[in-house]
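As structure tokens, one chain now follows by itself in the form predicted alone.
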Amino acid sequence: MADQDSRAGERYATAQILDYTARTHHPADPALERAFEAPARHGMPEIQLGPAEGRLLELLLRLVNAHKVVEIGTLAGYSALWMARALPPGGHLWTIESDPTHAGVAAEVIGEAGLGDRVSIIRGDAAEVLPKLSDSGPFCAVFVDADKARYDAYGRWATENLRTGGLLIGDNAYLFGRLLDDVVEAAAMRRFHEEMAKHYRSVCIPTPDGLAVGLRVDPEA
């Protein structure tokens, strides 16, 4: 039954009932719509969330309460912007990011939406920037849209520095239509969804290219 649902909502969701749904639930937003369209300007890949993922992103957030949030993989800050959003007064998020002129855009993208102050972009590779951010863990949610062949790796250590109750979000997980190929970075894939229903409580939401999303249980439960 649920194949034949998730089937029926693709029969359904024509150009016009998601034209109507997006102006309806995230209608028009000068700041976001900056963002979203960075990467065009910056000769940068346009492979950001779509607008309605940002907005599951930021309602997901809230609804853990989310305060500590880390992100593997900025890009041109679009996303970050979304999860900043989401924060009260006091969070913060920590977003990754490997390349320097990506960094430098979604810091213009970020300063320029007034949310400098709560959002630290961190230049470098993610497997040497997060065990040097685990002593201000535990973290309410981990976002991951990095490297697809590093998805185990990264959510082992979401695992090992989130809170019970926390988020893991992984981003292409379906990894554009290849996760169940011979390769290395679909066997990665694999490894992070199995990983994730070990230790969370998940779903695989069918987004275009799949949000895999799990909440962090209380391993002694």
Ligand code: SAH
Given for the second form:
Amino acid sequence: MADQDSRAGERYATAQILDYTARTHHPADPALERAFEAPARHGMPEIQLGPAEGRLLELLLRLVNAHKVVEIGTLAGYSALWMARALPPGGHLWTIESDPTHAGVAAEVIGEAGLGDRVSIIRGDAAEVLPKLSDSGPFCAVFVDADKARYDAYGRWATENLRTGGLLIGDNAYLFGRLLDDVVEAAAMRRFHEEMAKHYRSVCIPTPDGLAVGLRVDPEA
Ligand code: SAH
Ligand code: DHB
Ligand code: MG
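Please show me the structure of the same protein in the form predicted in complex with S-adenosyl-L-homocysteine, now that we have looked at it in the form predicted alone.
Then the entire complex follows, led off by the chain already shown.
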């Protein structure tokens, strides 16, 4: 029974099935499609979330009534756009990006979508930005999708700065298949998982590279 979730190789999702389910559940949306294509258009790495993962972020944020959200790793603003759409009036997303080119493209993408007033793109290294951002908390959700060697530090910051019932979400939770290897990024990612398991009610969803999701539980409970 221990390996119920590890029936590796059983892949029922064909490209055609994924296309059908995406079209059916979240019909084509020109602004999101433009944002998805922005990295390719600007010669940036194409490492944004997939559309179903973006949709999942939107739903998760809606489920916890998230109104103050932090993203670490903006790229061209694709995941930010999904999350910004989940916010109620007056809600806000702070998204941190260290690469000036990426931040510039993201500002364009978010502006074109008409969501500039709900999103602050903070330019800088998350390690320097996060301590200052604490003043704007506590937050309802933190999405981690930047440098993998610092996921442990980002997870600890989230635990300090999320409200009870808030969400911590981490992309690339399988670390490109290297989660169990003897490298620094893997040790940091495993500490991120362990931090979540300790302070959250959590799960790692088997997306292509794993999406860890945790609900912050009452520290006193
Ligand atoms: N969340 C995005 C993808 C992020 S890709 C989406 O799904 O659309 C990872 C991004 O993190 C890259 O743009 C990279 O420049 C940025 N990044 C890496 N290390 C960082 C750091 N220390 N601080 C801020 N951003 C960082
Ligand atoms: C890379 C980073 C990501 O966040 C991702 O989802 C895929 C790839 C990378 O740095 O290569
Ligand atoms: Mg990622």
